[in-house]
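Presented below, as structure tokens, is a lone chain in the form predicted on its own.
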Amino acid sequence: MREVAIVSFAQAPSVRRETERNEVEMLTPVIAEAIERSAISRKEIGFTISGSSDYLAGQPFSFVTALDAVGAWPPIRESHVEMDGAWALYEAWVRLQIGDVDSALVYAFGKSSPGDLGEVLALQLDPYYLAPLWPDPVSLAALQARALLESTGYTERDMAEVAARSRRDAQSNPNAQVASDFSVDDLLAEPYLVSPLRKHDCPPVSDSAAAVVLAAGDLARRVCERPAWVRGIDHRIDPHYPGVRNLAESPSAALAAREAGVGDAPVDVAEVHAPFSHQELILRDALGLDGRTAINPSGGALAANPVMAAGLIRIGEAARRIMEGNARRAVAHATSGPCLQQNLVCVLEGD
């Protein structure tokens, strides 16, 4: 298996609405500034993938657009996928390993605000039976959500405890969109939204972008003092229809993390992408975190939630930690679809 490693990171800050800059005017700095980080230059990034949906923009091919952000002339080689960038990321690991290029850019990008979230993403979900029915994200979590408190020994309380310490977490993140400091009991003080969901419960709709430069070999160890290389990444997903399994469980997440090789060793940091805070719990138990593993430092998707970019996001703060020498492994993890429905897991490590 020949060696990958995440070689520079960038990110925009994320945002409730952005009002002043379309998708390519908020990539074209984040592009630039992980170019710019990787000490490789735009002409040798031997492949580039991009992330993105073209429901939330709200045209087609709105990949083909943001390629302004880019420059693809000269001709480039280039890919998508209608996914979150963590799985455009997969796609380049696995691209490096044919040979002939050595190194990669991937990036994301989600401008979720112009539109009705809710009504977009329902349009994932069974054509047949749930779509027509309209249940937006939030209520869909409120039913994953009391299967797990009624199935399990957890309390509302514990998914409180998620929300404080993401939201505390955060304010020592100039990219996170919602930092707080408030205490667990001031939280379960608030009103229920869908219940047993809280307010802090929630993603909030966040509009941002990112990206990341991965190398080689020899060239990742040249243009970067200490990569974080992939020692494991593999992804999986659950059945299509919430209702015909245990949502309480991510039995995906948890193949995933078991194929990726999170076991095998001691993790100092998860940046694992919960949307909701109940859903952190299950990650814990599905990845095997246990509690030596600092657990979204950044604030996670609790602080912002950028939609395509947010899975993508939680690899480059991992990686981060690795670059900047804070971390020796940490594990990544995305996801898409309803409930947990599709996971990746990305093990990343310093020398």
Given for the second form:
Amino acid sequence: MREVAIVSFAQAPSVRRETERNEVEMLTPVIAEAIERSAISRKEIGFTISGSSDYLAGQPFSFVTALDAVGAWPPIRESHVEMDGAWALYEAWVRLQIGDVDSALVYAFGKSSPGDLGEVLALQLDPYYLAPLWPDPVSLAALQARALLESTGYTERDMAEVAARSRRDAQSNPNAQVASDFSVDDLLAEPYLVSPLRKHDCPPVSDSAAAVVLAAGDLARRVCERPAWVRGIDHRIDPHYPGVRNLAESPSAALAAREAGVGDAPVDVAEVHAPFSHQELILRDALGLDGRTAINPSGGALAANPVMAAGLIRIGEAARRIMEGNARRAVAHATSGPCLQQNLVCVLEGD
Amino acid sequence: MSEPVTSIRRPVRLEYDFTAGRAMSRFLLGLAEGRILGQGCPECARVYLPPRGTCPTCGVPAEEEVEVSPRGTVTTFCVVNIPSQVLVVPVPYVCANILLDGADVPIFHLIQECPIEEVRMGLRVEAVWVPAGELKATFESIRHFRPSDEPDAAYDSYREHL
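Following the display of the form predicted on its own, present the structure of the form predicted together with the partner chain.
In what comes next, the whole complex appears, and the chain from above leads the way.
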């Protein structure tokens, strides 16, 4: 495999409602910052790819409009996934394996505020059996949380501990949307939102954007002091219909982690895309992470969850810790679909 | 065997609060004042109309406001013979790309108040606005364009903007 590394990362601070700027205007400074930090000129970037969803924007082909933020002239090599930007990064990594280009710009934008996110996400479900009932994502996650609590030793206290730690860690993340210092007992005294989930178990609705630059081999070494090398990356998918799955576990995340080589060496830091607190418990087990790994020091998706960008931000946050010299081996995870249906795992290492 | 189910009804309706953004907001608010506002790129100096806040060629913010003229040149056109479901214009009618003076990107609009066989590339036209009291922050504040009775523009003046 060709060596490919993340050499820069930029993101917009997550906010509940960005009313002044549209998607392109949110992306422009983020892409400019990622390219500037990469020390690769805009015209030298060999491949450009984005992850986003027209359903969020309420606008057809919104990813084409977003190219206004890139400078796509002379005509560039470009692609798009109607997925979180983490999957765009996966495609860029595959593209770089071919060997004819040495760098790639990956960006994602998720502006959820124009529509009702719960209704939008209901439309990703089976159109005949599920979507007509408009199941909202919180209710589906609550089914999963109940299945986890009743079939394992995990408790609502374990979930509250995830939430308390995430939001405490988010206090040192300037891009986080929800940050606070609450005790677990305080959180457990709160009423249920959709039992067994309380408000703190659920992610905020976020508007944000993010961008990453990838570079191969010698180019990565030349432009970046400490490149975050992609040592393993894998994407696996569980069945679409939630009813046919055991919601209390994540076989696709476990398999992706094994294929990416998570367990081959100790993991300093993991950025896990768990929008709901109980999902971190499921994913820690699936990825085989234990107390030696710092999990979601950014605050994770409980602190900011811009749909379509939150997975790419996990990869960027994990890479940032390697590039800044605070970790040697990191794991990043992204999820998509209802109840952790799709999972992507990426292992990053410094030299 | 019973009859197969050939269809089910499943109405879907999603509502969105559109975010015009800074650039389009300025453009639309300009129309409400009877002004046409583009934006210039600091690198290539092109003036974009309608403005998008960036230069899609250079990929940099293009936020310098440039007021362009309500007069311009037809760069290309077509004659539409298909009745529109949404446009209340009798067929045949003329759609054109119009390069307003001071802009580098032609806008799309209707040409009216002129026999269709007289519409041509290079024809000079001017905006026809709704009455002043009806101006709003919408592109519909310009009803259509019509010939401005100037000599045709030379091909070289718009050849880079076809």
